[in-house]
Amino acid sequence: MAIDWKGLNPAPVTLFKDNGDVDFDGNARLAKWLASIPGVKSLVILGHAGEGTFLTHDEQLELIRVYKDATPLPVVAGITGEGTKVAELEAKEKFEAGATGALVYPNHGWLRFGYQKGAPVDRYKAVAQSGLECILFQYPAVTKANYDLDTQLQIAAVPGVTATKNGVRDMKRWYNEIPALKNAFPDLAIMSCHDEWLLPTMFDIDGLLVGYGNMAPELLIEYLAAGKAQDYPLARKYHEQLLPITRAVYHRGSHMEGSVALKHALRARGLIDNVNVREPLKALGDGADEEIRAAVKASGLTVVQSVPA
């Protein structure tokens, strides 16, 4: 059965114990809470927000199994292996572990050197052979690993590619390339991942695939509905309501800090009890926890009274 991407697809953080081990029980509780919210369509793990590349091979596969056992929602796994053959084998293992979908990262050598024509589409063809539904992942335009329109169209034509997660962060390109993708592939689900400035993209999308979905899923689902209804005043209202927490979590010195800040927000909401991270992430500076707690309150995000066991 095809994944229904047309809603909120959170990218949960990964929780760790004080000794540095993955807290599989804590991750299962977070998965169950997110899955309990109407409008959440899938859970996307082992990506940037989830510190996916900081987990060992065995930890990655076990986390997929934990999520698969914890919730009936589709589990989508990040595919990050460098070589195309490596990514193909990684996808097969993650499919066998219980993943349903794949968020296919570019080969990270392309971030520095760019890609050769044809290499990205071959990567998607290799991953799609696993049986995982694939998401075309568009990186920011400031990197050399973002795909030109022709490459996006080639990838979208690969059987098994059913959605795109677009984080181009260049609205000139967004306004040209998203309509072209929609026109060529009307069934391709368009998802934004512009956590730090969602409003400009909210009126062109079918769903959201965002780390933001960890901390404010209830409001993001309403925000998305306003965008789909082309109700700008209501969407603007949600934008303004969420702006304190947007600033506190995503308008920081490095976007990588967002993963750490998300954990502070989750703790402020009563969903987790620590903010442990793995290197190379670092703890936030003095005052960050108080700042984020205040932002959670200012955005109207309440403490969750009942978290599934």
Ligand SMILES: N[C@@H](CC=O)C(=O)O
Given for the second form:
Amino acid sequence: MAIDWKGLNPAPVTLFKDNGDVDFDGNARLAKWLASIPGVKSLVILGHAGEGTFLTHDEQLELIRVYKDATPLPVVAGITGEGTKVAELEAKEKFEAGATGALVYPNHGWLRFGYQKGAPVDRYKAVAQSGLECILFQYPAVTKANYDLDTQLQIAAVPGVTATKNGVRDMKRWYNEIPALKNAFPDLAIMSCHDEWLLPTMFDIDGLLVGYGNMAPELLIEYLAAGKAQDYPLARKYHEQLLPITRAVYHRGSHMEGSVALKHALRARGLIDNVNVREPLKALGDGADEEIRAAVKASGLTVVQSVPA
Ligand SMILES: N[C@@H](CC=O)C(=O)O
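Right, and the form predicted together with the named molecule of this protein, after the form predicted on its own?
Below is the entire complex, every chain and molecule, led by the chain shown above.
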């Protein structure tokens, strides 16, 4: 069954116990809460926000099973294996564990060295053989793992690629490449992942695929609707309302810190009990928790009183 990406696709954080083990029960609880919110379309796990590559192979597969059992929503798994063959096998295992979709990461060697022409499309072809619906993941323009338009068009043509998560962070590229993709592939769902400044992207998208979706799903769904309606004043209102929490979580030293800050925001909303992370993530410094709690309040995000069983 095709995934309907046209809404909010949060990338849940992964919870850990105090002894460092994955807290599967805590993750199931978070999954159930997110899935209970109308407008949430899928849950994208094992990505950056989910500390996917910090989990062992077995933990990754178990987390997919837990999400699959906890929610009727499609479970989308990050595919991060470096080699194309490795990524192909990883996708097969994740499909068998219960995933429906794949967020296909670039080979991370490309971040430093760039890619050879044709290699990205072959990676998608290999992963798509698993039966997972694939998301074309566009990295920021400042990285060498960023795909030129021709490469994006080739990837979008691969059967099984049904959406793109665009994080280019270069509006000149966005304003040219998003229409070109839409023109060539009208059914390709366009999703933004510009967590730290969503506003300029909100008028061109079908959905959001964001870590941000963990902590403010209710408001992001309304914000997305305003963007789709081309209602700039209303979208701007949501942008302003969310600015305190955007600043506290995403305008930090690095996007990596955002994954930790997300946990503080979720704790402030009463959804999780601790802010444990796995190395190489580090705890935030003194004062961060108070700052994030104050931002949650200032953005009008309330403490969640009950989570579906
Ligand atoms: N929002 C981030 C982090 C997520 O994967 C991005 O731009 O990729």
